[in-house]
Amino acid sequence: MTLTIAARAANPATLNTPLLVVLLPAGTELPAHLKALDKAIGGGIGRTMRRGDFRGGRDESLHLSGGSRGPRRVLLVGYGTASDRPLALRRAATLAARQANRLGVGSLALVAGTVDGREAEQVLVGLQLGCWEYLDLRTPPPENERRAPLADATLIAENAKTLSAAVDAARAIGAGYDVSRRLAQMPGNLCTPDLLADTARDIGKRHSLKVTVLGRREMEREKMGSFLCVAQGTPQDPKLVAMEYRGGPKGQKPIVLVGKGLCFDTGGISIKPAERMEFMKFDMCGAAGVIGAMEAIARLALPVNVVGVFGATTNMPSGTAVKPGDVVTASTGTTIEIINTDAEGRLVLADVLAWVKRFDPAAVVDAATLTGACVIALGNTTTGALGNDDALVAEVVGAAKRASEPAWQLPMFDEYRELIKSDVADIKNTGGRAAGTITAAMFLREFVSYPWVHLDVAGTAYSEGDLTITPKGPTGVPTGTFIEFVRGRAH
């Protein structure tokens, strides 16, 4: 269910809502804008704060009963001492929406004091992220056990009339995240290359985007031996999809967003351990991020040209699968020795990155759940960022920060290329355990001829456990980073 969001001016003390969420910083006294509300519920907020029962720390929450009139419940949520208030408000709003969904309140109102446009947008995006669920395949509980999902959320602000642009932007961004997370959460037998291509076509039809789809035969004509070697072990038709949004001036070089779309990754002949292999349905989160970002960019009607491209297939072991020791030839003529068939994402991206040269891009940003080494290096908090243009990397890292999807630059010194030299071909597809994230990026660099940044989202695109504001499953990364990068270029 899509959350309906709005902003309006109202008196929180007299607001007839099942739940009023109040976002508060750390160490604050009762703010002036809450005194009437406090009085209406018998002074409960003030007493709670004076006693130190609620101190406004990050992720701290306290649920209070309402009065005989006005809000029926009040939920206090802290956002700590924040250096970036908009992102702190977003996190708190996300947590509030998760709790509201569990409570089954159906609708809520939220108060955060005085907010500007960016703060309002972040709050409303957070609410949409927090109430997101994937219920497509679940049998509903008995009617007497059902709770109302969160369907409506309103930001209460005195300056609500000035926030219409922020509300519209938040709706667009929320829709983008909804698309990417839904695709990512689908099981691999449903989320196939065909489904990803059909989703792109649907978005193209709704937003008048040109959509190009290449299948196995078309890729054979393009001599994409690197991509096709990954797909040779599966009967499913691989897809290379391009979605063209032309919101900028004619002739303006486009930004190109590229995503890895491995709808399931067994590792191929170099098969993965059975334990936790089910999470490999998330190996298409880069592609999901591209698709979700294109949905949002089109809704935002940004004055810039953008092309979203992804390569989709599955990596399966079979009698026809590529083997360690094989040598394949990419569309550029580069020969590649296959050392490990589980280093397949870079093989797909190699031909995709070479193919997008035809768009004469101003910049290319790719995202992929590429290496376990990135999870070891940066955990589940930070995306690895690498590229051939330090200024562009800094721009993308800045966009990631604005999107609350933090990224950190890793080096790409020429010495690392020595690790992917092959004895029998031009390069090999893995350089071993040392500097695994960097050597994967060095491999990709062989196929780019334009300003380029690679985002390794292996640790950030999905979570194998609950992350307080994000449940187990897809986080939506890198959707927001793509959107914010394009918005930055548009403005």
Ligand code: BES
The other form holds:
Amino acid sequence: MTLTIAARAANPATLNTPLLVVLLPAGTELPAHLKALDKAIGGGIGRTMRRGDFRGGRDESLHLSGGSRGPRRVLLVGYGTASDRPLALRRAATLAARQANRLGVGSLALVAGTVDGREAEQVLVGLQLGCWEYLDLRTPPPENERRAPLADATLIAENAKTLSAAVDAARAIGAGYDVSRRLAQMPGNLCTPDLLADTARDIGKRHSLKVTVLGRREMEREKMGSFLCVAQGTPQDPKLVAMEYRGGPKGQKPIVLVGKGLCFDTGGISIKPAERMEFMKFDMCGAAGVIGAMEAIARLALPVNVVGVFGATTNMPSGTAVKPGDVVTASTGTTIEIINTDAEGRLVLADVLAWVKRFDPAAVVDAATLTGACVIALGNTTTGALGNDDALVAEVVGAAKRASEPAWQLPMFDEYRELIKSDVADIKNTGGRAAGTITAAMFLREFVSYPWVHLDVAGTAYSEGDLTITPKGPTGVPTGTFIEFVRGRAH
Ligand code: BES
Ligand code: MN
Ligand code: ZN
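The form predicted together with this ligand is what I need now, so please give it after the form predicted on its own.
Expanding to the full complex; the earlier chain stays at the top.
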């Protein structure tokens, strides 16, 4: 269910709400704008703060009872000593929405003192992220045990009238994240290449985007031997999908967003160990990010041309699957020796990256759950960023920061090219254990002929455990990075 969000001016002290969320910075002093509220509920907030029970630290929260009128409950959530207030508020709002969702209050109001447009937007995005759940496949509990999910949230601010653009933007971004996370959480038997293509078509219909879908036959005609060798082990029809949003001037070169869409990655003949293999349903998070970002970009009606593209298939071992030692030919004519069939994402992206040249892109940003090596290098909270244009990499890293999806650049020195030389073909599909994220990007670079950034989101797209603000499951990365990158170009 999607959260209804709004902003309005009101007196928090007399507000009739089941839950009032109060976001507070680090400190033990009751802020002036909360004095009336504190008095109305009997002074509990001030006392709690003076005692030091609640200090406004990052991720700190305290649930107080309100009165029988006005706010019935008060939830204090701290955001610490933030250097970036919008992002700190967003994090606190996410935490608040998670708790509200568990409480089953159905609706909340939130105060954070004076907020500007960007802060309001981030708070409202945070609330939507916090109450996201994927319940489609669960039998609901009996009626009397059900708790109301958080359904509506209102930001209380004096300047609410000036915040309507922020509310609209937050709705668009929230809708984008919803699309991505839902797809990412769906199991591989439901989230198939067909379903991804249908989702793209549906978004296209709603927002008048031109959607092009290539299947196996069309890709054979394009001689995409690299993409197709991954798809040859599965009976599912692979899909190469392009969603064209034309919000900018005619003739303006588009930004192209590209995603890896492996609906499941068993590893193929180089099969992965059974333990935690189920997690590999997440291997389409790059594609999910593209699809969700296109939803948001269309809703935001950004004055810029954007093409969202993804390659979708499933990597399976079978009698027809590609084998180690096989040599395939990509659409560019480049021959590739397959060393490990589990390095399939780069094989799919090779033909997709070559294909997007037809759009004459101003810049291409791809996102892929590409290497386990990236998880070792940067962990689960930082995305790897690599590219052939340092200014563009910096621009994308900046966008990632604004989206609260931090990224960090890794080098692409020419020396690494040695590692993907093959004995029999032009290149091979793995470069060994050393610098695995970089050699994967070096492989992709062979198929790129425009300004380009590659985001390795293997560690950041999905969390294997609860991360305070994100439950176990899809985080939404790289959706926000794509959206912020495009917004940055739209100004
Ligand atoms: N989808 C995986 C990347 C991955 C692995 C993400 C583990 C998160 C956790 C990708 O297709 C893959 O299997 N990569 C291999 C490449 C290797 C064979 C060169 C890897 O990282 O092990
Ligand atoms: Mn793989
Ligand atoms: Zn993969």
